Structure formats: structure tokens, C-alpha cells
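Okay, so here's just one chain, in C-alpha cells, the form predicted on its own.
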Amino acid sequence: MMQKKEASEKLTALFNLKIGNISGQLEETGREFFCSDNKLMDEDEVADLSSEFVSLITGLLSSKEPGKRTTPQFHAMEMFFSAFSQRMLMRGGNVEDVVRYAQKLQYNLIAALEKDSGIIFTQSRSVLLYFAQLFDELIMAIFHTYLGEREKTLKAQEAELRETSTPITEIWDGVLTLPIIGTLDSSRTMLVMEALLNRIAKDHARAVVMDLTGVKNIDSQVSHHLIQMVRAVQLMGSDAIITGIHPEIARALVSLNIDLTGVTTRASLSDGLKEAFSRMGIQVSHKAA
């Protein structure tokens, strides 16, 4: 049985002699998974690609160590499929087509060799074992680079629905508006309650108006998730006033007991905004026509 060195040295001899027909085989596996439907790459793009493969694997086998996962010569491989499923993902591929192009590499590579050099590779252990474990690696590598990209996506997307689902706007200098939509539970109170903070503070903010009219429904620990918002607005210096209060919300607070002295409320958003001006010696009136 060959071992790993006399094995990758007799695989770098095939690999120097038969190039031209090894790497037009693995085009075509290339064009097979990436140029059919989903037309991810062009045929220049895959022509380039096995090229770049077939170099990289050469240098790798005709290393000192080719079995060895800390040479320069593995992390480049490393480093030329992360790259490529980083490509793949970015173009709206998938990691399952990704890892089985690499598979189907491994599998047409062997058969390739062995078409060419005329020996039976299933019969030479070292020769298979090798390349599973180098694949098997690869294949690893891939799935780095997705869940790398997977939580670059998840990042992204928490911080758009922060942005979305705390939609503050300055209404006026030093008014702020905050329309409470959907259920607030500790998570999102939270989110909100030190994105409407930073808001305060940078904008100075004197009066705060949160407008409950897209809230259908209210609990125990919804109502004083709210409350905890009001006393945060009112320690940073703010008057809160809350607006948009319905029917089934007004008698689920009596019905919970929550306690709401020292809160300022009224009917609608534009009540609030009245409120607001008004504690700030804003008079507003309508334009003569």
C-alpha cells in the first residue's frame, strides 16, 4: 500500500503529465453545476476556475507535506474554495450546490487520473484516503465560508428591523414621535427603549409622544414594558405623553392594576403633538385661507 508522500508523488507525476485533459474534464463538471440553469458563471469564469484548481492542487501534492493542514499550499486551497463559495453565495447560489460541485470534483478528479494513468485508484487505499481527507477539509471550508456570510445576513437583517421597528422621528425641535406597532416584548422593549434614549439625548429632545394605535393587544408584561419606557423618557429629562390608547387596551390597564399616575395621555397622535407643543410655549394655529 502507498503511503501519503509516494502516493501525492505519483498523483503530481500524473497530474504534470496529463494537465490539458484533467483540467478540461473538470470544466466540464464546473459548467455542469454553475453555467446549466442557474447560469451563476460564464464558461470563461469556469475555464479559469478548474485552471486555477488543477495549479493549486499541484503545488499542494508536489509539497513537502502535501497531507499536512498548516502549509501554505493547503490554506491556499482553503483559502481558493472559501473565496469561490463566497462568490457562488453572493450570486445567489446555495451551500448544498457548492458542496456538491466540490464533491463531484473530488469524484471526476479520481476518475480522471485514473483513465489516464491506467490504474485502478479503488484499489489503492492511500489514494482515496488522501483525497477524502483533503475534501473532507475543503468541504469544511465551505461551510465556514456560508456560516461566515449567514451571520453577516443575520447582523444585517437585526439591525434593519431595529431600524424599522423604531421608526422615531423628530417632529419638531425637541419633539420626538414614537408609533408602537405589534407586540412588545422584552427583546424589542429593550431595542426600543435605548433607541429612543439615544434619540433624547442627541436630539434633545423635550417631549416624547409613543402612539399605541397599531397595539391590539396588551398584557401584564406588555403593559409595564410600556411603563418602563415612560419612567426611562422621564428620568432623561422628557415629558411622555402616550396617545392612541382604544377601547380594549384602556380596559385591560384597569383590569391589570398597571399605574399610570403621572402619565400624560390622550386620544389621538395630533392630541399629543398639541400637548407637546403646548408644554413648550408652541402655539399652533391654522393658516387663514
Contents of the next structure:
Amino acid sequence: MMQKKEASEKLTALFNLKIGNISGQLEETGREFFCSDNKLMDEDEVADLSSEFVSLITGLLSSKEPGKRTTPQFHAMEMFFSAFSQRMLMRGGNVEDVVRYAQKLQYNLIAALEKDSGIIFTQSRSVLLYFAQLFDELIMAIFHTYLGEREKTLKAQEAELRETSTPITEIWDGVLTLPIIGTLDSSRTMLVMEALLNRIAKDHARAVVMDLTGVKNIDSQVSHHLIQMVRAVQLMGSDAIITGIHPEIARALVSLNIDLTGVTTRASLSDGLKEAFSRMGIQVSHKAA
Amino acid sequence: MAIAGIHLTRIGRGNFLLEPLRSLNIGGWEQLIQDIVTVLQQEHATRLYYDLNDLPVIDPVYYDWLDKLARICLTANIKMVCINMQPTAAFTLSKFLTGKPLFETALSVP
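So that was the form predicted on its own. Now I'd like the form predicted together with the partner chain, please.
Shown next: the complete complex, the earlier chain at its head.
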């Protein structure tokens, strides 16, 4: 009972503490993690980081409810760690260093507070538990930021890959070509279709030549998507021309009973382009000698 | 030409542009089609451009309205051309459309 009372007294003492200038003592932790080999921060930045942290922890400990996770002071602390870890990750740091820094900061903070106040906080279970819970939440914020950044990177890479896998080119004013290479599955067909329709609207393309020379396999679902793509292109008011259908693909389309009525097909990309040009009234001829 | 829910404008010899407004109520399609075709016939229209610019999605109900209007226009020897169809609308329409629609499509008014 006596021990419990003593413990809670130390916690109360912690919350009523007038924290002095301890940021200098915390700077060493920052320097150790971010100024050594990796050079993620300079000395001034570490000093700013430590003093901002001290001002935030002072605000949190002196707030009305320092143990609550919904106060603006706690939120500010979370945001601080989140922004800091984002900055470190953007500079090429790794999440492990940021987490280890937070853990070391926790121990050094308790030590600094102990030294500053003369109260032995390291022997108080409730104080240690309070800081452990607080820093667990802050480490969670670091991980959230890390995962968010990873997700952003993955999305950007995915978008880049999508862009390169559907190279829609305006080969002539109002004529788009779309060479499809590799395996066409349903999700890719949808992506191609989305990109193509948006491009038609953007460029006001009057003809689209879809070249399937590089497509080796096609299944029932994909062939339906392909026809749907042609139909959508036509609905937007453009002409759709399919070229380079391999004999295997042609056989598959016939055996799958795919209705190609109203779909213009040509043997090769060059034939498809000639067809598109002739529909637009463009004549391409050899220069007279 | 004041018809509730649409703007009908002459845009050249025999050509008319129909711009649907937000207030268009296709529930009362019978009266609406009658009013439109009456105006088009009075003005000796040969082509009706239906502007789909503000329509992000065409569902079966709206397609049915377009189909009816195109069908009646055809009986009056008026060609209906849908213009400015949005990519999202083309996508949704192509999903449930089984055959060729009765109306033609174009990117915009030529």
C-alpha cells in the first residue's frame, strides 16, 4: 500500500514538474542516430528537434490529463513524431533507426528528468509505465507513417508500371495507337480500357488502332472485355480498329462465339493505320521523284 | 424553344443541339418526346445532336430514354447523334449494351 502511494506520488510529482532546460541532454541521442555515418541531420537540426520535443513533452506533462490519448497535447506529440519519421524516411533513413531513436529517447528523457528534478523516477513503476505507454503510442505513430509512405511508394510504382504497360501514343492528329503486349487478363484489360477512354476524351481522338500482335493468349472473359473496349470506344464517337490478331487468338475468338460484327479488323498495324487515315480523309503517299 | 428540362438549339441548316438540364425528368418521357419531335418536325430538322457532356454515368433507365428518343427520331427521318460521351459513361454503357445502339455517336458536333 505504501509502495503504491509512493509510486503515484512520483507520478504526480512528474506531472507537476517544472521542467528545466534538458534539451541539451537529449541532443546526444539525436546526434548518435542521425549525425553519425548516415548524416541524415546536421547538428542544428538535432538541437531544434530536441528543443521542440522538450517543449511538447512539457506541454503534455503539464496538461490537465497527461495520461489521456485524446488531448491536443498528445495529438501534437504524435504529429511531431509522425512528421519527423516522414522526414527521415524521405532522406533515406530506415524505420529501425527512427524506432531505436524513440526508444533511446525514452530512457534518456527519464534520466534527464531525474537529474533535473532530483526525484528518482527510475525506481517508480508508475512513471516507467506511463512513459512506456506514451512511447509505445509514439512508436505506433512512426510505424503508421512508415506504412503510409510505403503504400504511397507502391502506389506510385504501380501507376508507373501501368503507364508503361499501356503506351497509348498519338501517332497522328486524332489517331491513337495502343500496342498490347503480353498477357491480357481481366484487370489489365480494365486498366487499358480506362486509360484509353480517358485519352480519347483528352485528345479528341477520332480513331484508335489496337494492335494485338504481342498478345499470345486470350480467354473468354478477356475477349468479352476486348469487345466491350471496342464498343466503349465507338460509343465515345471514335473508330476502333483491331490489328495483328494471331491465328490462335482468331481461333479462340471463333470457338468462344465472340461476335465481331461492327468491329473493324486488319492484318497488321500498318494496315490498321492506313484504314484509320483513309477514314479521316488523310492520304499518305510516296514523295514524287 | 422552351421545353421543360432541355435546351433545344438550332445549330445550322437542319441540325439541332439538345442539351439536357438537371431538371430533365425522363419519367414523363412520352410527353417530352412528343414535344421534342414536334419542334424538330416544325423546323424541318434532319439531325439531332444529343449532348451527354454532363452525364458521368448512363444507366439502363437513361439508355432506355435515349433509345426511345432515337427510335422516334428515326421514324421522323431524323438522325440522332450522341456527342461528348464521358469515358465513365461509355464504360458503364458498354457493360450492359448487347448490340449496336440506334443512335450514332460522335466526339462533338462536327
